[in-house]
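One chain comes next, on its own, written out as structure tokens in the form predicted alone.
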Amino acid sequence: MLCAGSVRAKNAMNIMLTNVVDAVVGSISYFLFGFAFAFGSSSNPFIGTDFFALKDIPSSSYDYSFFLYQWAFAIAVAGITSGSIAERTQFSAYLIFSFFLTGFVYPIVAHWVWSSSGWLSPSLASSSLLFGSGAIDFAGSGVVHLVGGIAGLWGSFIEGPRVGRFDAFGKAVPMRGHNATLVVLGTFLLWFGWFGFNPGSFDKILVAYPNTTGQGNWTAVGRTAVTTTLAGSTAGIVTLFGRRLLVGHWDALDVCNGLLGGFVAITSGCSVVEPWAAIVCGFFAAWVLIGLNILAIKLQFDDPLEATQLHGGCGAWGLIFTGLFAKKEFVLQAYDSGESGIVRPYGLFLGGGWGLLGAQVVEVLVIVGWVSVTMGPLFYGLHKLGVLRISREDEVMGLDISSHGGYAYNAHPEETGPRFYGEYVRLQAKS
């Protein structure tokens, strides 16, 4: 609903079917390979190499569910690029990217970062902990969110603008969604999702910590809640007035994106930071994703649903947000069950050392270098191949009508043209 609403009534029927596909071929791609190499029980740091095609599941380690839960990361990390090339991308293209992506790119960040095994990874059961911490990444900012955005980032350069993005002197024109409410629904219906991936990243609920009266992870569940619910309201909040003061007038749509960049920023620490540090996280995610979006605008960068800027720019700040801000008591309590005479770094403001913060940030480097030696070339193939982007005809056009058989709406101010692909097949037979 959120990326058919932030594009323009021709396209929408393309959009939507996009998010279909990255779900579909991405359900069969982690399926075949990309659990196994983010989870599969090898000592190997790099990359898992088990569990193929769900081969020896249920484990000891790991059952079904664990792969579905997986799964709807992994498939998300897909949409988000999806929206970075939309409007003007081969539909052939979705599905050659989508497969790559969720089988193989994601899966070997996921391994570095949430399997014990990985060089990444924060968990006691690691050989070695970088720096004596590991990167905290606790529900994806930099494994889900980061990732998707630097795909984005190379899909949409490579590419180019839209037609018609920027005028002759290289001055943006606007090129509004079609419809707000559709933008408004999916971003309540990503909130609601976002309960589930940050406190659902607990895994299990019924464990208690001890030296502690009536605590275990089903009160860090409720913090962490109240966390990911504080940083999206607060970059909400800013994003409504500091686009007031640089538009001047309120806009539901930024505000919309701003509160999906705060969700993005704490999504790395969600379960290890106060309440109050979530008002941080969201108030300076809101300028990130203002500050890219206005770079994006100099450079001529063009990125319909702002995918780059807010999965990317808020992703990366959440990483080095949780390295200033993660608490003592909540790291352990999150990858400790809480027991005592365990000692870690954790945020650098809180006294916790430099070991955090470095690791958050090699983490950011890593995620950055990988998706863009992997995705970049690939990419770059596609284009080179000429099956990335439309003909510049067809774009004018419509993907709707171009491509899937017409449009998502019986009409729409943007219908000058044929209504239906046989009257698009005629017409492009006589030019």
Given for the second form:
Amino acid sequence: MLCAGSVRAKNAMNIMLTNVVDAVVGSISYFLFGFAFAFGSSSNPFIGTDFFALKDIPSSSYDYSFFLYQWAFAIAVAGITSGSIAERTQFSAYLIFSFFLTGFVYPIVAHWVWSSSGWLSPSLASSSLLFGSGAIDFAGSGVVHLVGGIAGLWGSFIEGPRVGRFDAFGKAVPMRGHNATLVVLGTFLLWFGWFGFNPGSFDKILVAYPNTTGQGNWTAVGRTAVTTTLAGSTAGIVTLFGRRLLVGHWDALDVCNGLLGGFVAITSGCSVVEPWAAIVCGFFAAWVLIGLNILAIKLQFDDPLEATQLHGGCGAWGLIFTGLFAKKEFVLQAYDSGESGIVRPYGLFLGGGWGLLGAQVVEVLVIVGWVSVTMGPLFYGLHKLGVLRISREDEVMGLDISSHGGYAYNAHPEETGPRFYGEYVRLQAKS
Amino acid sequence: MAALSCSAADLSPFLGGDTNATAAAAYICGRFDAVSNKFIDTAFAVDTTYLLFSAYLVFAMQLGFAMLCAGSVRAKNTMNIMLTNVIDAAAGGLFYYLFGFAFAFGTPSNGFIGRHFFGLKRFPSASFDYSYFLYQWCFAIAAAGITSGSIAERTQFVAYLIYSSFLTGFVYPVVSHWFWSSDGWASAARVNSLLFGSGVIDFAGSGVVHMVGGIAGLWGALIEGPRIGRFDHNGKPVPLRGHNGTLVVLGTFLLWFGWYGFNAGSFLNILKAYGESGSFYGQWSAVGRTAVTTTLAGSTAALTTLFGKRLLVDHWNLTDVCNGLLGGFAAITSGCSVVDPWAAIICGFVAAWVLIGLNVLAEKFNYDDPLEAAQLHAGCGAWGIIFTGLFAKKQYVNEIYTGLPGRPYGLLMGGGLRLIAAHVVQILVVAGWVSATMGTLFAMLHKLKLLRISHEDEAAGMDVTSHGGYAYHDDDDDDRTKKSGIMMRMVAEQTATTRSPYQLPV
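Condition change, the form predicted alone to the form predicted together with the partner chain:
Next comes the full complex, and the chain you just saw is listed first.
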């Protein structure tokens, strides 16, 4: 819905079909081998090697519900990237990149951070933890959002801006989406779903914490929902006032994007920070997004959904934020089931040392690097084969009419008959 | 949980009383305690899941109201009304966290206002966990959303920011303290000095949420005056139709969906037996029954409105039916958990006529409320409060509010006058408090010329004057209606001849 409302009416069918296809293509590739690469329980720190086509599932560690949850995350990634390359990409290119991203590129990153043997995971045996800490990316600011954003960055960069987006002098020409109602609908639906994305990443709610009175994962799950809400709310409000200062009006669409940027940023540390810290996270996420948008225009980078700036930029900020504000007690709750007495790094600003922040920085760098060396050449190869961008004529006409059989909206000019009930009644009375 | 405890000293004699028996008894009781603790943990997990999911449902109502609002206003004001809904949620989140929740539930305190948990300090406590905060936050933002409907299409955005923060951060929390906090002077959950020996039963907030939002909207709309063109020189109403009926229905259904969290979720927990454990009947049954009463009230109100309006205006009117449906929900919200399903039908039936009647009255008085929010939420909300005072069933009241055996219940069910008297007091104090606070605020904003927009802005539409452009863009930069003939031919030629050999079939 967010994508549909943000593009021009002549491309609505296309972007919505890409979203549908991201889900269905991703289902197949993630089922066949994506889940295996991500969570195959070998001791290989770089890639998983079993559970292809869900063989041997359910196992002692994973049941179908876990697969389905991870599948839902996987199909989100490709959706992010499709926003960056919207309105000018051939449909076959979507099919190819989506299959590859969901089936291979993303699962590898997920393996590094989220599987029990991944080299970046915070759940390894303490002697194997990177910098004694591991990277804390609880629900995927890096694994999901940064991956999707960087892939989108390369696609969009290699393709170039949409026709007419920058005029002959290099100035940006606004290309407004065709339906703001859909944008708001999409934003609220994403907000609603984020309550599953963040708190749900605990996987289990029935885990009691020792040495507490009545606290367990259920407490942390509720707290995670609260941090998520506060980060998004703060980012939305800051964007409201920030853009009011910059452009002189109250912009609903910018506020929606700001909200989402706050959610993207808190996704990494939602479970391990205090609610007040989530407000800080959202505050800076808003400025990161505003700043990156200004930079994009300066560099003539065109991303119809601001996906790179939002998911890539705010995702990276979220990882750093976690390295600064993670609270010791919450880190132990999330990764050691609340056992006390374990010593591990936590947020720098809370006195936890440099280990966690170091691991977060490493995560940002390897994700940018890995996605660039995989998706970059893919998009470049597609470009060289002439299957990436559509022709200028097709772009001007719109993808819907040129590739999808017709427009999304079939506006019938009002018939000459009555438009209001009163007129209708008068007409009936006359006859 | 008396049945789930184990005493090694009591068990030991049964096993013979010697040292082996003592050790065996201690072992058995230790295992027993571990199992019992697991049940306690499970209850936390189940109840937290239930409350969190109810909160997510109530949050979905925010989306529903945004769509309802969008569809009910004219296209030139769509961005504005949706932005107010988004900001209600975001600003409400921040202010409710900072002090709203504290004013509402910061016990121990006094009967008027709370004073702990500012910024969720010392949270979670023995009484409240994060899930409870999130649930209450969702309710708070709903109240502010209601008011935005009354003042739609003609209010300055700054005024929205101010009233929304004030309502969510102060006015609403104080009301919720009175009726929902165990400290509140009118709460039915008080341990002593109940109002009229009864307290008020406003289970999910016909008064606390709907009346508050509606009365605030009433003052805003009254002080602002009607939209330009809404009433002609003779004072006759001119219909200003919303721009999208589909969005109205989408919003209504989403609100219906979310109402299952709003009403049924207000139990806060679901894993609770009524009386002895092991029966099929427990709080889970009451939760289900509440979902049923909610459904029946809304459906009856919708059907009554359908036929009622057919009689009055000679056609089947969709938007009226949607509003009628919501009016039924707003009314049953107060007594959803303490009435029988058949009573919910009565509630919905009367709610429909209350709404129709108030709408007729509004037109007579040249009162313009684009979403009928004051009539629906304040009017049907007030009816709902009275309804509960008449139909609350003794068994249900005592199962839910356990502190006072033999407490008053619905007048028409034989429960005496005290409950309904308390409910009349609720209507009066809510109307009085909200009028005093929000009425004053709106009057002040009006005096400072911060409330209503200018005539020119209203005629042009708020989207283009304050929000950077229209919500809908059907035409592109390149006007395809002019060139489409030529362009179509070009595309046709191109697909036939000029495709690159590497291009995959499109």
